[in-house]
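As C-alpha cells, one chain now follows by itself in the form predicted on its own.
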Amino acid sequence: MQADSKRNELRQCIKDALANRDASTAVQLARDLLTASSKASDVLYCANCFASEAETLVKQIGLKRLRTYLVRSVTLEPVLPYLSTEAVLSGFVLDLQAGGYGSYVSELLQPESELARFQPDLVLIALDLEEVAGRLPALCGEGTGAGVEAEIQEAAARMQQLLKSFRERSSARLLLHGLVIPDITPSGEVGDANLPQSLMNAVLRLNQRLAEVCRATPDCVFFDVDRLAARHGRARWCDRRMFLASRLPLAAEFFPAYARGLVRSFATLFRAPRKVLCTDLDNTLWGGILGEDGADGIMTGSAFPGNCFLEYQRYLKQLSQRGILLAVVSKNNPADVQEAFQTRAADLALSLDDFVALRIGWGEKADALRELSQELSLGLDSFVFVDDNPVECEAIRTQLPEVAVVEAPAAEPWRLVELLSERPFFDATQITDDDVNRLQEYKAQAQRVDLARSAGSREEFLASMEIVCTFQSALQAPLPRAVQLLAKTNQFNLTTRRRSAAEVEQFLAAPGGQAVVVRVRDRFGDAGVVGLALASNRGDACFIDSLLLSCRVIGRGVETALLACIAEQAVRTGAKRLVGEFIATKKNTPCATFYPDHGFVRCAAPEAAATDAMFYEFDLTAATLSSPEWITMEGTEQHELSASTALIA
C-alpha cells in the first residue's frame, strides 16, 4: 500500500513538473519512478507524459528529436512505450512509427513506400530468423550440415543489398537487430557445442556476418540482442506461447532490458563517447587509505581483495589503449602517491605514465575537474568521475552536472568494473588511429604549452612549432573519423550540424562539392585529423555547410588554413562568392566572429534557411583568403582532395 502511494505521488510530481515546464525535474522523477517500479502502467504513464510535452523536452533540456521508423517481421507494439520512455531518459525524443508487419522488403526498397514518405532520422530493423535465413534450421538439421555456410553468406548478402539500396536514397541512421540463438535445437546441448554445423553455431556465425554488414554500411549499428538474452537467460527470454500466438519475440519481464539495450545501441550513431575518466585512489584504484596504511599496506595485486582493484586497473588500462584519457583526482600527498606507484609497481596494472594528468592535493575536486577541462580543452560533458566517497560524488553531481559520476562500492570492490561497463559512457562503434594515439597527443600538447610560455611572441612560438596542415578528402580520413568529429565537436563548430557518413558522401558527389579534412602535425607529434569542412556550389556561390576544428589546435591558424583551402577549391570550381553560415549555440561562442574576422560581410539569408542562422559572404573575385605564413600546406591540389570520389559511384 505504501509503495502504491509513493508511485502515485511520483506520478503526480512528474505531471506537475511538466505542467510547470520543468522538464529536467520531470525526467529525473520518471527515472526515480521506473527505478522503484517495473509496472507496465507506470511506463505507459511516463511515455504518455513525455509524448504530450515532447517540445518542452527538446527546447528546455536539449533532448534530440528523432523521426524513428520500425521495420519489422515481429510484433513489438507492447515494447514501444518502454522504448519511448528509455529514449527520453537517455536524451532522445522519438517520433515513432511502426511499419507494416512483414513488409520490410518493400519498405526498404520502394522509393514511394511509407518508410520513404516518413523521411526518418533513424530506422530500426527487427527481423526474426525465419525472415533473415529461413532455410537455416532445416539445413542444420540434415545432419551433414550441407549448405549451411552458403545460406549464411546468402542471407548476409541479401541484407547487405537491402541496406545498400535504402542507403542510396536516404541518409537516415540504421540499426539492424541481431538474432537470438535458439535455446532448444534438434542437436541438443551436446550437439550444439560439438557439431560445427549445429543451429547454435550457425546463428552465431550469421550474427557475426550481419555485424560485418553493418560495419560496411555507413551510419549503421548492429544491435546484439543475443548478448542481452544470454545475460538474462535464453530459456526465459522468449515466451513461446506469446511468440506462436502473436510473434512477440521476448517475454514481458525483459521489455525494460530490451529497450535499454536498443537505445544504448542507436545512441552511438548520434553522439560520441566520453573521453576522460578521472579516478580517485584510496578505496577506488587500490584498497585502503594510503596516508594511513602506507604504500606497503594498500590492497592491490593477485590476492583477494587486492585483485578486485587490480581488475579495475586493468579495465582502465584497456580503456586507455583504445583512446580514453585517464586522470587521477585524489586528496593525498603527491610524494606518497609517487612512492606507492614506485614501490608497488609489480602489483599495479597502471603506472603514472598511463595518466594524462594528475590532480593530487587537498583542494576541492570540483575545482580540479574544472582545471582539467581547461587544460585538456575538453568540455565537462566529456568527463567521467569515479570515487568511493558519497560526499565527493554528490558535490560533483551538484556543482558539475555535466560530469558523469560513478560511486565506487568500497564494500564490494568486485562490482566496480561491472558498474562502469554497464553504463554507456565509452560506447563506440568505431575506434580510429586518432583515438588510439590520443594519450601521446595530449602529452605532446603539454610540451607545446611549455614552449608557448617560453616564446618571446605568438608569431615566434607558432613559427617554431613547424606546423604542417595536410588536406584530404573526408573518405581518406578515414570517413569514420570525419563523422566522429561532426558528432563531438562543439566549441569551434560554426553550425554544429551532426551530419552522417552518408551525408558527407553526398557533399563529395554534389556540384562543386567539398568534404575536406585537415590533419595537423608539428615538431612535437601528429595531432591526427582535427578539422572538417563541408561545402557545395549553388549558382555562383560556394556555401559552407559545416566548418569545425578540434579545440586542441585552435589559435594556431589551422582554422584559417582550412578556410583558405575551401576558398581555393571553390575558385577552381567556378564559384565567385564564398558564403559562410553561423548558428549560435551555448558552446560555440569561440567562433562567433570567425567569418567577420576573415573579411566576410553579413548578407541576406537564402530561402528556407534556419531562422537562427547568420550568413556572411566573401567576394572571391576581389580578394584572396590566405593561410598563415607559419603553416606549411600539403594536399590542396584538387585531384588529391577528390581522389576518392570515385568510390561513391
The other form holds:
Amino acid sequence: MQADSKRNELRQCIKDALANRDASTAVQLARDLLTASSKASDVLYCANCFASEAETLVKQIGLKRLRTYLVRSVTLEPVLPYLSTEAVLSGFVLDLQAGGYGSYVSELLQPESELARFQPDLVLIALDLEEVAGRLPALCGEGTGAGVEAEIQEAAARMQQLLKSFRERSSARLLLHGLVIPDITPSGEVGDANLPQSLMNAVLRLNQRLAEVCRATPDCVFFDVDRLAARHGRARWCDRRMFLASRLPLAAEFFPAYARGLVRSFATLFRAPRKVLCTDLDNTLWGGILGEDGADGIMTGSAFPGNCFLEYQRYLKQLSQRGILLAVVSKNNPADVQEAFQTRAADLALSLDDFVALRIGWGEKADALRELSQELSLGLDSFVFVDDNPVECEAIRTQLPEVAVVEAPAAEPWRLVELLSERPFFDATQITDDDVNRLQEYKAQAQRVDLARSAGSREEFLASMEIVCTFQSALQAPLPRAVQLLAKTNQFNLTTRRRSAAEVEQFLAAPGGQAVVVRVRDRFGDAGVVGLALASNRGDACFIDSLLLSCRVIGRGVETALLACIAEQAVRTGAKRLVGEFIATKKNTPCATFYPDHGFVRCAAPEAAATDAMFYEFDLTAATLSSPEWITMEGTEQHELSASTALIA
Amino acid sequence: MNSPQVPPSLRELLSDVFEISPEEVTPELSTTTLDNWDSFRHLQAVLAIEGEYGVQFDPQRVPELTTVALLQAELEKKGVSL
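Form predicted together with its partner chain, following the form predicted on its own:
Now the complete complex, all chains and molecules, led by this one.
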C-alpha cells in the first residue's frame, strides 16, 4: 500500500511539474517513478503525459525531436508507449508512426509511400525471420542443409540492396533489428549446437551478415535483439501464446528492456560518445582508504574483495585502449598515491601512465573537472565522474549537470562494472585510429599544461620540455604533408601562398633554394611535421617566399628556430641579406610582427611584388639569427637541402 | 454516476490504458462506446492486466472480452481477488 501511495504521489507530481512547465523536474520524477515501479500503467501514464507536452520538452530542455517511422512485420504497438517514454528519459521526443504489416519493401522504396510522405528522421526496421529469410527453417531441416549458406548470403544481399536503395533517396537514420535466434527447433539443443546447418547456427551467421550490412550502410545501426533476449533469458523472451495469437515478438515483461536497448542503439546515430572518465581512488579504484590503511592496506588484486576493484581497473584499461581518456580526481596526498601505484603495481591493472591527468589534492572536485575540461579542450558534456561518496556525486550533479555521474556502490564493489556498462556513455559503432591515438596527444598536451603551471618562468618551462626540432628537406619528409600544411595553415602563415607539390620541388631546384620542413618533438610526444619554409636567392639576397607553422606549436620558439635554419643556409649559399615578406589576411595577425620581432627592418618591395605585401630585411653580414637556447636542433648539418644548387650558385 | 462496481486497481489501470479519467471507467464501458478502445488498446489492456494480476488469458477468449465488466468477470473466474 505504501508503495502505491508513493507511486500516486509521483504521478501527481509529474502532472503538476508539466502543468507548471517544469520539464526537467517532470523528466526526473518520471525516471524516479519508473525506477521504483515496473507497472505497465505507470509507463502508459508517463507516455501520455509526455505526449501532451512534447513541445515543452523540446523547447525547455532541448530534447531532440525525431520523426520516427516503424517498418515492421510484427506487432509492436503495445511497446510504443515504452519506447517513447524511454526516449524522453534519454533525451529524445519521438513522433512515432507505424507502417502496415509486411509492406516493408514498398514502404522503403516507393517515392510516394506512407513512409516517404512522413519524411522521417529515423526509420526503425523490425522484421522477423519469416520476412528476412523465410526459406531458412525449411532449408536447415532439409538433409545436410546444402542450401543454407546460399540462403544466408542471399538474404543479406537482399537487405543490403534494400538499404542501399533506400539510402540513395533518403538520409533518414536507420536502425535494423537483428533476429532472435530460435532455440526451439527440430534438431534439438544438441543438434543446434553441433550441426553447422542447424537453424540456430544459421540465424547466428545471418545476424552477423546483417550487422555487416549495417556497417556498410551510412548512418545505420544494427540493433542486436538477440543479445537482449539472451541476457534476459531466451526461454521467456517470447511468449509463444502472444506471438502466435497476435504476432507479438516479445513478452510484456521485457518491453522496458527492449525499449531501453532500442533507444540506446539509435542514440549512437545522433550523439557522440563521452570521452573522459574521471575516477575517484578510495573505495572506487581500490577498496579502503589510502590515507588510513596505507599502500599495503588498500584492497586490490586477485583475492576477494580486491578482485572487484581489479575488475573495474581492467574495464577502465580497456576503455582507455579504445581512446576514452582516464583521469584521477581524488582527495588524497599525491605522494601517497605515487607510492600506492608503485608498491602495489602487481595488484593493479592500471599504472599512473594510463591516466591523461591526475587531480590529487584537497580542492573541490567540481573545480578539478572544470580545469580538466579546459586543459583537454573537451566540454563537460564529454565527462563521466565515478565516485563512491554520495556527497561528492551530488555536488557534481548540481554544480555541473552536464557531467554524467556514476555512484560507486562502496558496500557492493562487484556491482560497479555492471553499473557502468549499463549506461550508454561510451557507446560507439566505430573506433578509428584517431580515437586510439588521441589518447597520446591529449596526454602530452595535459602534461605540457601541468609543467607550465609548475615551472617558474617561460624559459624554464620551455627548457624543461626538451624540445627537439629536426629540419629536413621537404622531399625527404612526406611531401603530401608539406603541401597539406601549405593548404591548411592560416594563423601562423606569413604569406598564405597555397603552393603545390610541384612548386615546392621547384624551390629546391632554384639557386640557393630551400624547402625546409620542421618536425617537433618534446619529452611528452612527437607532434610530427608542423612547419615549413620556402626560400630562394636572387642576387645577394635570400627571399623567404613562405614560412608557416601549425598553431599547435606556436609560442615555443620553433618559429625562431626555423628562421635561424633558413638564415644559416642562406649564409652558406652566399647570401648577404635575408628578405622576409608578410601579407596580411583576416587570420594571420598572430605573425604580423614576426620579422620586426626578429630584428628585421622594413625595406622597399622588389619589382613585381604583390601590392599588399610588406618586406623586411636582415643584414646577414652584421648579425646572426640564432635559435632559442632551449631548443635542440637536429638535421641542420645533414639537411644539405640544395647542396648541388648551392655549388652552382 | 460513480462506478463502485469496478475495483479501484482495475479502474486506474484501464484509465491509463485508454487515456480517460478513472471516473469514466464503468462496467458498461465497451469497445463500441469508447473510440479509444481499438484492437491495439485492447491488446495493451490485456497485457497490462496480465502483468498487474499475474494471470494469462486464453487468446481465444481475448477478443470476446469487449466490456470492462467482461474483463472483470474473466479475472474473477481466474481466482483473482479484486
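Positions refer to the first chain, counted from 1. Just so we're clear, the structure is a prediction, and the values are computed from it rather than from any experiment. Rigid core: the largest C-alpha set superposing within 1.5 Å between the two forms.
J.: With the core lined up, does the C-alpha of Leu620 move 2 Å or more between these two forms?
T.: Yes, shifts by 2 Å or more.
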